[in-house]
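Only one chain is shown below, in structure tokens, and it's the form predicted on its own.
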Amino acid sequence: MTNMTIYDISEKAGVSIATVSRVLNGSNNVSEKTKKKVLDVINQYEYTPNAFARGLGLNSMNTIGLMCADSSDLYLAKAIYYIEQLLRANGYDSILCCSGYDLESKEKAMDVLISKKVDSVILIGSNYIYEKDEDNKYIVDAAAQVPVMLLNAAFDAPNVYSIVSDDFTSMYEATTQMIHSGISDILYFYNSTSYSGKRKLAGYRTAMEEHGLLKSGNLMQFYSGSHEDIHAMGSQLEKAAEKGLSFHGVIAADDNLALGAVKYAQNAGLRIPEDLAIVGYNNSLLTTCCTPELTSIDNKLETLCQHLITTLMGVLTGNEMPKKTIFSGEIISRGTTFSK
């Protein structure tokens, strides 16, 4: 067989990818029986280790490929910063590809990184996972050659590792807390239908439905404009109010959208939080850029990045590592909501 992958070897030998890696690295932490099974497959198919040395720490380039959709996005930019710092501390360089949001561009970006003989690819952000299996083939194909790490998205495939923030629970708790503060007409303001975006929306919906408060689909407002156009975000809420939609709370899928809600309230002469309570998401630097300061959900981005790199370093040295790790977020209360 030509063009064999590490996955092919592990599958035919009936062992994990990490076990194949340990055998090829000459680790003593493998039984003779298991080692023989792996070596028999390698000999049968005339496999030579250099074919995938980059994914196994053999003749490594010590370079990791990073992909993000848009590096001007505050959340993604911060994640890139943390990841690059952590990689450098572990002796790895990085190559960044900004793929955009369409599937074809993501596939091309992945091909570019694999062609650079990177040791792994890190997909930063939740928009890389699709509902249709065939749309995720580019990830499966890449993972047959090198480990693929997902930041804040989950996908079950060989040699793919997911580090996730529990967006559902965070949004559920934020919505429930606002309801308990006495606000029943809460608008959800969002701009993404990615893996993370869907989990956030589901958390809001579940909390509202449990209290019998989701009486209008208009309470879920999707914003499709630029993530930098705060005025447009505010205008959308203004138009919704002019059409008769009543809301005294806004929970936003990111801090940019929450600032749009602050802008709307200021233009409408509403008091915050007395007339309109607002919660953002990501706990970014934007939370202190408005008056009053913004209550926001801290999704523990730095912790996620640290664990992702720890997991990656373990994988690259042939250790068994967890395929999926979930971290809880935390509501950071400031002046745009009533204190507990």
Second form
Number of protein chains: 2
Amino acid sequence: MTNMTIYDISEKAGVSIATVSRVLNGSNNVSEKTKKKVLDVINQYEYTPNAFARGLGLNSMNTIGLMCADSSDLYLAKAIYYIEQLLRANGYDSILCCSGYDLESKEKAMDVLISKKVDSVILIGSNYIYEKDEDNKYIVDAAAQVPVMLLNAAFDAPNVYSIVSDDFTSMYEATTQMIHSGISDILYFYNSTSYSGKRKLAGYRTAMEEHGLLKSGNLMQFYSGSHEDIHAMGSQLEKAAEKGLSFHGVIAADDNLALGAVKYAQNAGLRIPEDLAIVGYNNSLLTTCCTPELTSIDNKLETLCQHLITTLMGVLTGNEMPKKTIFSGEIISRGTTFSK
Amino acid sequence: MTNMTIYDISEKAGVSIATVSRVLNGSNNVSEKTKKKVLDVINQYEYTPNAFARGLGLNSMNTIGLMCADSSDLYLAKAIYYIEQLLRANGYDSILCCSGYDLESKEKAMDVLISKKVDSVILIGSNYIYEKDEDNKYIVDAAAQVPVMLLNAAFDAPNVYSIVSDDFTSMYEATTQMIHSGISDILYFYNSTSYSGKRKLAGYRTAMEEHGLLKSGNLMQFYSGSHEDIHAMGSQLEKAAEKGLSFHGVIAADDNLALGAVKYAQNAGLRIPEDLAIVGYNNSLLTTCCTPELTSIDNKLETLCQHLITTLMGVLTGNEMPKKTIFSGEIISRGTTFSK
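How about the form predicted in complex with a further copy of the same chain, since we already have the form predicted on its own?
In what comes next, the whole complex appears, and the chain from above leads the way.
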């Protein structure tokens, strides 16, 4: 078996990639002559059976590869759970590689999955897309072999499908709502500059700017410690306050960070939400663990996952599916903010 | 390639399984004559290269298969994280299958992993071992092909290695400590009857019994809802109290359930720990999320994972390793119990 890709077939058969894809997916919109050209190349080069080959009745393992940076992250773990359930319901097995956060490990994990003859790779979380095009080459290369699905990241390349939550708008609305409740010094607390992380920050900035409240960089606090160390998060806010930073609201990029703000308020003797209003993100299990319970943004993870699987199943059966789909989040109000 | 196992080789070569293993792992403690017998059988039947074959320089994918019931469970997710890190540090990739909780899905997930030519399968969590021997056949079968490692479950079979936390003693000690602090009506709150679940319950029962406090079954409350629904957990305790059940302490089988008890106390206006003392299990992220912070049992998950990988690496390089290793847990005292 060779490592021939859909691109190689396209080149050798002298037809477009889309045509090869149609043939491989068993579409009827291809002439017999074109179909023969493609099949001849495939037979000649013993094209490795994979997802594209399903339409030809070649053997597929019915296995989907999943990748996430860190399965101990609550949000990613939940996404894995939904996706695995949905795949199983569709008759697919799944195998997961935890890639870590650095590019080299991601490339390696991608190689592992592709070598396991998966029918598609699903990248879970927004850390897989880089600003430099060359850093996204591992995705383009993988997509030359199997469809690549992105959960909460967007990237435009052939055979890559993006399902994203509108993090910008969610953060914009949460910030605007807090401003309208009478708070003008709102601290933004974040720990990621991923695709999603940047969109969230931009939502906060835009809302503050529109209200003439974007003054100094100090109100944007980046946290670089462990995502489980609630005390360290609280300490960082405590130190910022000791240095004279004044804030009566915290918008956090995830629920863990928001709990850090709750911890800070409790240690400093601040009333929530009267002295400090707090909004988290992800609407996770953690929202019900603290007192008062945490207002948080539900970014509709389950819906995102359902749509991702629907899109993938469409792609695997040769249908044309949207390359990018965007869902809106929703603010779930609890005790850490003023009721509307 | 055939699906020949180490057992088949042993039988056809007329040598013991241990000897086949030694040959396959490249050990020097085998005579040339015996080695030849084994290699002849392998060559004759085109034995599928796998972990045992590494010693012969046959191709290994250096991939370990992991299985867990549900990656969105905090404890399991953490275990996956540690194990993946440790495997990577040892030059191994890993692929994970989330099997769900029913036996048929577990058997299926095992087939998937074995079909991916993994060098070993690690079963994470204590739900993989059943009381009936026939229900554990999928593990025995897998172990005939590759070493099977159990994290926090114990099962005695060839090529199966168990690394367990002493859940019985941990629960026994936590219960005894609470009794000594002056509480005699201690409720046990649990949601699993797995290997580990039964050991924990037995620890509580034994401590209560030894102090003449084991009176009725009511104090042992089984919760069957979602492991994320803190409110439902709290409601169950509220209903039990309304029906006249009296308890001034709660020992919970995991931190989520303990937070349900915290929620119940807050809603009922009970002071923690004065009116209700609470102990959780796993010493997870959740312990620092509530007020007061949660006393919990640290069952040394990271140590367990480290030892599991050390054992596995030993097995894969042909060393004789202990079949069962037991670690002790430790009570981490925080605000939900009286200090000693």
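Not measured: the values here are computed from a predicted model. Numbering follows the first chain given and starts at 1. Take the two forms, superpose them, and find the largest set of C-alpha atoms that agree within 1.5 Å; that set is the rigid core.
Please check if residue 15 moves between these two forms, taking a CA shift of 2 Å or more relative to the superposed core as movement. Passes the 2 Å threshold, so yes.
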